[in-house]
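Form predicted alone, single chain, as structure tokens, below.
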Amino acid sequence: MVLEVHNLQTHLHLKRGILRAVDGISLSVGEGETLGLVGESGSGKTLTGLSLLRLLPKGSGRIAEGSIKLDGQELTTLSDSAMARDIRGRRIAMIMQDPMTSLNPVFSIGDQVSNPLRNHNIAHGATLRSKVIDVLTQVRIPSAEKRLGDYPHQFSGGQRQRIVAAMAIGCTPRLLVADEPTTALDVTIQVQIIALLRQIQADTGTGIILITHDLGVAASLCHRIAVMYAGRIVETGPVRRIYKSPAHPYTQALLAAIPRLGDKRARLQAIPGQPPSLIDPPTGCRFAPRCPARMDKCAEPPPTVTLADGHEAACWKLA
């Protein structure tokens, strides 16, 4: 395995209290794999993408418990400059999902590419010109020798977001997470990021985290699916399983919810209710509150049962 994460628990110190972004998830990715992480806006997702990298808040975020091992490589235990210099960026890399954010506008797109290459050693001098260039045509950049001097406003959306690819593939990571990649994107552009990434995997075997609220991308690019909510991993399996035969009521919710060519419904369907306060979650099943199958046992925390192979869901119905 590339990534193996157990009982990973990043904590949000605020002044209300101790908020439990991610709750003791487990999950794992293979050479070559992408395995999707969705959920709705607030369930942790980018939070878990981001405690991989050990990139929290300072002074409020950190991680309360748990291992994320890359290689077998513990990561909790390594030294802030040790994941700086060995892990961040030439190990695992992460697109952000704003691309106009993750991009300096005073500075080049050359600057900008070579500068994780520089940083880790990768390449120097006209060596380095050389994998800048490299790298922005593997991502479809046109011209992209002549476009080095220019700056990120002189870039289309998807440009921008391939220039973001490139800086994160630049070191051939082992691991790279994807954390909404086609977001504002047109239909499209949307289809071209998702042909990169899968060129890119298959160029290098670089396993990938893919993280969305949006289905269809999901169904398009991953092996696995992990569904995501309220900071805990509800159920996770194959993708063509999940879709065809989802086990959990809220990702049962969640594909209800997409709307469909030819769906002749006057309302598209809907989950009730709100997420609950991560401050003060509910002991038990934290989906109950809005889940049309609950019960009195779901007052205390479901176990998670294994449906077939590589299928698991946490939740009493199944039990």
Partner chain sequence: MLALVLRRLWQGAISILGASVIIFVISRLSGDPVVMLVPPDAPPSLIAEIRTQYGLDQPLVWQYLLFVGHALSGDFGNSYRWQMPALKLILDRLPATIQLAACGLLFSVALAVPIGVLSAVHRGGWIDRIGRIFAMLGQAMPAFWVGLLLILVFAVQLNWLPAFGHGTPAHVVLPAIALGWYPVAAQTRIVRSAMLDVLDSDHIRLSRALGTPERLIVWKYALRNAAVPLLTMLGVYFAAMLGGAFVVETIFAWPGVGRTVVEAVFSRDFPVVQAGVLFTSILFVLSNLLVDLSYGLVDPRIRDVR
Given for the second form:
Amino acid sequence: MVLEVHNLQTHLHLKRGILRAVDGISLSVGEGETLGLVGESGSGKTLTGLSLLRLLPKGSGRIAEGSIKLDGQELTTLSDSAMARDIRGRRIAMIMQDPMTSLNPVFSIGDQVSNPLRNHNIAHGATLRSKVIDVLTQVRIPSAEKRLGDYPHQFSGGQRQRIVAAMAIGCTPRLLVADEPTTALDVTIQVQIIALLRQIQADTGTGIILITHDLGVAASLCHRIAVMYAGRIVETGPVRRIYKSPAHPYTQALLAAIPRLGDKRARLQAIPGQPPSLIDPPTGCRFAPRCPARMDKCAEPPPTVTLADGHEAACWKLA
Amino acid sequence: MSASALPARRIPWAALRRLPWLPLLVLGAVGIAAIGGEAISPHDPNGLDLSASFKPPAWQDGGSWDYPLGADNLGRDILSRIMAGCGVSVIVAFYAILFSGSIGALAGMVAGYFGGRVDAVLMRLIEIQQSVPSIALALILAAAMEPGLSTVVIVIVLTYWAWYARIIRGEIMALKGRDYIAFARTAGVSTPVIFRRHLLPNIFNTLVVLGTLQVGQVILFEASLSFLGLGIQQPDISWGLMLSDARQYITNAWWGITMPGIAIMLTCLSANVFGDWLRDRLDPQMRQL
Amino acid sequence: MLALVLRRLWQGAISILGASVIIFVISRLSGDPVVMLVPPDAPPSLIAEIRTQYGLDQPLVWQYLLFVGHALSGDFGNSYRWQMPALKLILDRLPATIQLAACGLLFSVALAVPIGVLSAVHRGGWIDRIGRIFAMLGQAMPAFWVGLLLILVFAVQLNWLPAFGHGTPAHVVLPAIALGWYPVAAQTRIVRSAMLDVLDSDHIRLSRALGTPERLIVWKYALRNAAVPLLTMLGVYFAAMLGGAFVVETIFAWPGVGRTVVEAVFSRDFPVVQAGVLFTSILFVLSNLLVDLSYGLVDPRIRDVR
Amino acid sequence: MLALQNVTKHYKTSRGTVRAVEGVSFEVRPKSTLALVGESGCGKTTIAKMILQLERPTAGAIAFEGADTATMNAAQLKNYRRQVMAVFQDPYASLNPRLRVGTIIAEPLLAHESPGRAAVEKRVAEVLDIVGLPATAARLYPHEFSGGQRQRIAIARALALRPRLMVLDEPVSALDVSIRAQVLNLLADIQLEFGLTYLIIAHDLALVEHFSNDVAVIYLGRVAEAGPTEQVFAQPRHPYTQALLAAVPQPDPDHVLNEAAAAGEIASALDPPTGCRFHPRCPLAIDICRTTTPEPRGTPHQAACHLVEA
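I would like to compare: after the form predicted alone, may I see the structure of the form predicted together with the partner chain?
Below is the entire complex, every chain and molecule, led by the chain shown above.
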């Protein structure tokens, strides 16, 4: 396993109280595997990604408990300078949502793409330049060597996301955390970035954590899916099982709530209510207040039930 | 995150409990001295007493509590003169802020909301205004007119209206782009109602904050002009004028230039701290001003 | 780029023209300007002569055009007091003022940039707090008072530095500090808030996520982004220095334009006042022009967009 | 009910003329839903702004029940504004945070009628009930509600005057997946109940197929394809529509995306391609596509493509 996370708890210390944004999740990513972390806003998926890099909001964010192991090495106890030197950008890299803002507008892309290579002592001098051209060519930036001196605003949104990907893969990281990498893009561009991520994985064998709210994007890219709700993983399993035979009522409800092409139902199955506050979350199953299959038992924490090889769900109904 | 995602900006009475008391105390004292005038000052501020000439502050050798902050070259009580100077500062600040604020706000609102040619003309006017340094403007005004309180006010208004106009214009333009104003326009709500309901409440807070923050600047400006001899004239008393008088005796009497300066500093400091506090409460988005 | 330069030049010319209107109109506010152009005891024949000579019997618009015409040919009239062309008087004093303003700006920027950056990086820390206190104090102290205090302490009491005059580098220290003191506060605020904005941006977050050392993030990647507001600031504050120079030059007996104009106001030496103020405005507009043109150096977007 | 005829909008900027909308025509049938679909920058929002009279068309006509909006007098325009209401994308930006919900909802009401206080309160309570919020909501401020609830308030406000046409600009794209269905169902319900006509602007094709009766696919300011939703989605004729549909990820791991359907990137409206604006990305482009703008062919299912038989 490239990454193994066990019982991770990330808290945000706010004025209103402690927000348990990530509340005891466990997951793993294998070599060449893509894990989809699927959930709605506020489900804790983005903070999970930032926890892996230990880049939580300064002052308020804290990893309260749990372990994060990268190739067997524990990250939660590593010093911050060691994280910056050996982990971030070197062994775990990141792609963010908005390509229009994730590149520095006043530095040339040559400088920005070479920056991680230089900082991590991957290449210097003349080899640095050829390496940068290589990486840019790998993400299919046309005539890369002529464009090293260009600035981000001279590229389109899709190209910028390719450049961000180039910055991320330059040091051939073991794990790529992609936080909504296609959400800000148009459909026809989105499909190109999906293809690019697939190609990067085929070329380098990197593990990918894809953080997304879009069940379509997750289905097209992931090998396994972990569905998050209110700070917890409610169901995890191989992609086919999650979409074809979802076990947790939340996963089922989510899949029923989205319109699909070619599917002309008159009404969508809405999920009533809203997610709970994570400052003072319910003790039992967090989806219970909105769940159609709610039982008395749901007031207690639900057990994690193994349904098939690698397919687990936390629900009393399945126990 | 968009600014409108903030909680509704009602007048935050709860927050008023944590008033900045010290600055308010200083400003209150200035206000009382301005209103009370000679009635409450220990000496006649213009009263000469050559025997008390260059009397140091009370805590120094040779000082007496009769002249707590010392006396100037003509033996006039510095404390009484500082108290008398409060009046000028308050009057100048009041009129200058009232006029520059209303002119600037009106220009800014009109230009910001209607845009186009009106806006272009205003922006050019602001640019021109800003190409004459305000002290230079004061100099030619003083050369052309009698220096005095009203000249000081006119100069400050001519200088600061553009500051208000620019900020209010920017705020109106930002507000104008908000979806709730777009909705009001599409729903047929009339322009005066849009101004009253959506624009003025926002602008009002901004104006209050800008006005408070301007108090300190106006006081400094008045002091500078009076110091140069282009502002308040004898026998009226202003802090800047006191400093100008004391300047030539800088080697004999350090208190002459120190005490009025401290009065200026404390008043400005208090006004600025209070303004910052107001801004943080009423208009957290303006923090960089 | 050339088009941009030309457009900014044109706009600058308009501004200076506008400034000349302001100066002209105000100088006519007090009524008959001849009174200011002649000695108080001038005989009526001289007044009439000067009136015709300066075209003051003509309509106001024509008078303005005459004023501009004369100004363009370098004729602002003769200084009554110094008996020499006002223009030459001002031009002679201009270098000293520029020198003082530049030193003042250097002092304030050298203080404001590091304090602002460190305040933003250690937001809420001790540098931030001390910076805030200093900023608060700075904004409450008029430049002339700072100047007097500096003279009191460093010239009168300690006798370290000269209080008056011009010539050696030591002479410029106190006036430059007095001039640069007030803007430090506002500049620190601008740098701090610009840095806070940048440090909170996605691209800095990405830089961190890719392991860029914090030192590089702050002093290279973030600071260059913050440079645009910083540059704007430079233009505005160089201009403010020119304004402040009127007061500071008077205190320190600095032989610059400011002191000359202040003295001219008291001797009602109107040609000198007009020339001095107009040249301050020109300097003002030129400095803003330079700043506008230098944006392109730090921000590549501006190079392409306009 | 609403008809756009050759509507064009050009913006003059310092960098040149932005041809945001170019000769767009379509018609919205009463009590039905027409969807405008397209990618960002295609001009769909500009079209909505023109319909809402926030912008004036550079050329062309927008007619409401046969009357040209450009020639309306003040009273007619006011009546038009009363009949046409808008719901915007971001429920955080579209409600004034300083006003109580009751005041927000009553805003259009008070602009057109002068009912008494009690009448206003009654109407507000009525529409709040329709959108599924308690009458007590009127006394609260927007920040006390979640995104989905705020969008309900925005819908209530648009509904207060019982308009005929509602322009829905991406009404659910700012909401979470589980909340979207609630709001979409609500919109469908009130359409049926009050006989409303909808013009919805969206980029989510599955949503459009689900929600609309007719659709117009916009590419770079022009209508590429338009017609009854069922026909357009079942048999897309324009290569752009085909590419769009092939690129939508499906919540189905067996679905294969067609990555080659539309290569390259969208051109700039500052300098749109000649001829068919899609030709640089079109896998089927032939010579005529580069030179001649294709006219729409077919009715009611029309496509503006040289390769489509009339």
